[in-house]
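As a starting point, one isolated chain is supplied in structure tokens, in the form predicted on its own.
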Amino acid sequence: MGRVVAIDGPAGAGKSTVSRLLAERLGFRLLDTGALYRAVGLFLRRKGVSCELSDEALEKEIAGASVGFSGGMVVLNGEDVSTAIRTVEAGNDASVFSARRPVRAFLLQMQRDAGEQENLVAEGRDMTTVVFPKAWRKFYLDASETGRAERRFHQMQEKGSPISMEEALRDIRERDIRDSSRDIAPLRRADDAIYLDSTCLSIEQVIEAMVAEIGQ
């Protein structure tokens, strides 16, 4: 098995940016699990699948999805959906459907297989607790609710999908509730994960703190 640096944390804590830069710093591959869940959510939305569908029926629907990475792109059934999955709507779909057992089962082995093949930085909601419980290094990246909403607000402004601060804060709160209260693999800090609060830290400071803990 390769060396896996697993990073969990709530929405808006900066996991995606930190994970990408940390992977570059370490020379590891980045496993953006959030992108995988967003792609599956996009697939199901396009098919008009309801989140109320039974597990058995949902499993059959997901069987038609082919999700992965290619040349830095997120690919869904041969289509580059890298931009399409970064909307607020796609984020909400990912949060809703990721609570369903068939969706998590569909992506679980794919993620673990990646860790068997090479060194990874893997970020998500259950990397340290479910997907890679024996990861080489574990981190829980957090930030204040307001700080995370502000990051979400600026992120969507930059991407041309403007939302208000009120909408950003509501989105963060709703996702926190869904992620932490779901029955399957809820978001929680692993007992052996190093806790980092990024509220008052720059991205560079977070990276340096992680590198110091990793010992590289």
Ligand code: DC
Given for the second form:
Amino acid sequence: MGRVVAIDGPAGAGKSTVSRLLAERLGFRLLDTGALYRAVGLFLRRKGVSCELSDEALEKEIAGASVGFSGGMVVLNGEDVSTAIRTVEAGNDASVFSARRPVRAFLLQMQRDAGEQENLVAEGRDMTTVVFPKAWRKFYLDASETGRAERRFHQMQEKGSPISMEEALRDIRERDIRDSSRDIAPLRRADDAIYLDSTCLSIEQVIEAMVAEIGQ
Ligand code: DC
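What would the structure be for the form predicted in complex with ligand DC, given that what you showed me was the form predicted on its own?
Next comes the full complex, this chain leading.
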């Protein structure tokens, strides 16, 4: 088993950037599990699959999906979907479908296999609790609701798909409720995860705090 730095936290807390830079700093591979859920969400959305489908039927639909990473790209059935999965809609689809058992079961082993093969910085919602409960180091990265909405607002502006502050706040609130209240693998802070609030910290300060905790 490789060494896994597991990072969980709500949408917009800065996990993606922090995890990417931390992985570079440690020389570990980055495992962005939200990207996997987004790719599955995109696959199901394109197929017109309803979120009300039974577990059995959903399991059959997902069997036709092949998702993974290749050369820094997120690949869905051979197609580079790195950009297509970064819209607000794709985030919502991922959040909705990720609450379903067949979707989580489909991605669980793939994530664990990655941790068997090499050292990882793994980020998502259930890294510290379900996927890597025995991770080498665990963090819960949080930020205030307004701070997270502002981050989302600026991200979407930079991407050229602007949304209003109200939309950003609504998106964050809806995702918080969905990701934390689902029955399977809900977002929660593991008892043994180090809690970091990034609201008043720069990315560099968050990384320094993590590196200090990791002790490397
Ligand atoms: O981190 P993100 O915004 O890319 O994640 C998109 C959605 O995917 C998130 O709202 C919930 C789901 N997700 C999950 O359920 N479990 C994970 N480990 C990662 C993401």
